[in-house]
Amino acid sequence: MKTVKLGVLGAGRGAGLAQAVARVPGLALAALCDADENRLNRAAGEDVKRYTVYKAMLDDPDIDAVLVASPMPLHVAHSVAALKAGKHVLSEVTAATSIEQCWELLEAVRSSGRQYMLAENYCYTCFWSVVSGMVAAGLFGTLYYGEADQIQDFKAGVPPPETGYNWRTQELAMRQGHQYITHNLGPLYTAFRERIRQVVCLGSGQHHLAWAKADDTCVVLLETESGRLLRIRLDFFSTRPNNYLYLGLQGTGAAYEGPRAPGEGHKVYVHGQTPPGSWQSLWDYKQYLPPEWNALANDPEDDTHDGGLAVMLSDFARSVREGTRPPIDVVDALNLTAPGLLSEVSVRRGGAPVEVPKFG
């Protein structure tokens, strides 16, 4: 197979990814679908399938593959369906809803002989993939601490239940712990590259949407398999600026911080090399960006949290045509998508440390 011909689900969050699809060697998009035809023809181009049964994509024979961009509950259901179909999937975040879905994805990927791969476009952006670079070789020397910061006030994104149907709302507001946590966990998971043993998590109640069951600010800890920590924060509710994309990252060799308010940088310090007492740029370390960043990336110097789009599409793209392991398979997926489930199950118990299932 030269050229893997992709069929994406969903015009909504999917044509930004559509978009990216032409930016990679060896992918080409071949069809889209949605439900909602208006969008669905804002979105295609003119030389693009248009779907709007998702059943009929899967019967086209000329697709290879699917990207499932579908609102978050549905993805094991879509994925499901296409590996069934044939087809290797691309799944947007988060893997699943449940834990029962968890199971559900893992024996339909095994079964199917398909690849199964996480879009988790937060371990692709450009800072994550320098510090990446730098774990890779050795600078950081024994990684023992992560953390990260999901700050984003939004309370406008999560109506109340009694307007409509809004998967956000009961996903992200009707929910507690961290239902969405593998933007965060996800970057922290591939410096560790460590399954979670167990989890631990505390809320602050909600001061601001009296009918949200969802904490303003969650606090969840991790405890890797070897006994790492980690540490992240949810807050969808604070009315205060945004920090979205907030990662740190400590080692023997040395220390990551990324900016926490507007104007701050990126900074590094790294043992022996950085004067003692004092933070370097990160981009002093820009070397250790992968070569296909800078040949694929739409702008080099994007540090947005899609920045990254098709380097990880070619990653994908590479797995299916090769057929080896995608980057972050369906054991990776569900590593990172089950202890924000289990995390809520710990705010109900008061806190207690829960245990978070083996996938493989």
Ligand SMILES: NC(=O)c1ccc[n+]([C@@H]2O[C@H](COP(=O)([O-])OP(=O)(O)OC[C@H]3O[C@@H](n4cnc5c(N)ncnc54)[C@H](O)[C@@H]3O)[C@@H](O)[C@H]2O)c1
Contents of the next structure:
Amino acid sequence: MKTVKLGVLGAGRGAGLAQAVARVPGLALAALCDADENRLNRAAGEDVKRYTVYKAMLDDPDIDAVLVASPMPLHVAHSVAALKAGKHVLSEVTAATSIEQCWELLEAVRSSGRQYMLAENYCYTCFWSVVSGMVAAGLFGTLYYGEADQIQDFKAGVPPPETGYNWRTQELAMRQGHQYITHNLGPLYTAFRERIRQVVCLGSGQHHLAWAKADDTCVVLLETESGRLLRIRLDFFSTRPNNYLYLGLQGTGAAYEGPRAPGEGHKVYVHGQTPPGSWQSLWDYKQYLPPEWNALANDPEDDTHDGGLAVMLSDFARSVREGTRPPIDVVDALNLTAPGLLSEVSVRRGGAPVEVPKFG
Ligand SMILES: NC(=O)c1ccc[n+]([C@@H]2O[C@H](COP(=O)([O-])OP(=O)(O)OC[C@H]3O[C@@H](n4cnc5c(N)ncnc54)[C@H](O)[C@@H]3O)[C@@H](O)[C@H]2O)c1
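Based on the form predicted on its own presented above, generate the structure block for the form predicted together with this ligand.
Up next: the whole complex, starting with the chain shown before.
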């Protein structure tokens, strides 16, 4: 098996992903790049090349692929540069921060002939992998409704703009709509396997940070190509317990609801198997967890958002090695990102429906 050599851009989130590379056969960490030399030196191991200039890492012929873990507004510029340098790209979320960037990325991937995958780790959590296995096996019948919550008190992560540039403030506090939607839409999209046709969004107003433009809470309604309904709530501002992994799914054959508070379990109702009017534990259906999950991930009941990182990295490495379509390719990445960008347009128009462009 040819080993794919990975260069990582960004020593924040990128450093955590770089550590998970060690668990993936056929993938090796070759280099780490960060303009902040202190951060780079703290994160890079002895045997890893270090770059402070991104272009220098892209010029390294020893590197096959780049993990782009720079700030969100730079993902497209950094992905396009890597593709032009002949590298495959695994990009952190979200794929782009404007619709113009979406089209630029699509064109760059298509003309490069290289692989591009979105590193949407929420699609790879253990519990969702079980749910996805049940969907694939037909237990849910026809899906028609899905929901997700991203409720995460993030006030401390978004300093006021006058204290200096911070990309999180710019993208998450100074913009309305759901600018981080891939975490929530990603898992639902992998279950429904349909692009979003139109988006509606309304917000609650802002009641915590006087300077912020984002609503405390916004609710996004999404209609899929064939008319199925998704509901996503984003809240980065409320003072309350977090709940950023909640997902729910409804089909003609089964229903799933995730925990909403610590101590609660993942519950599932399967028509014909679960006693009517009651729930079962999702873990009663653990046999639907894909085999590679057990082989690669640490703990088969790891409930965290990063529980399936090794499986995600392994999927990317395989697509590079075998030249096959990655599980979340560029069209999927844009289908996940654009509805969030357009939710901002909807909220500005008082909740009017906004059509999502077709990328593929
Ligand atoms: N999937 C997840 O669960 C998850 C979690 C956290 C962050 N993220 C994503 O990861 C990305 C990075 O997040 P973060 O928390 O590490 O942000 P961060 O701002 O802490 O780190 C970004 C790093 O990129 C470096 N950088 C920026 N431009 C550069 C350039 N041109 N050349 C070299 N280095 C450069 C900066 O010096 C900085 O160290 C974001 O897009 C974020 O959305 C995803």
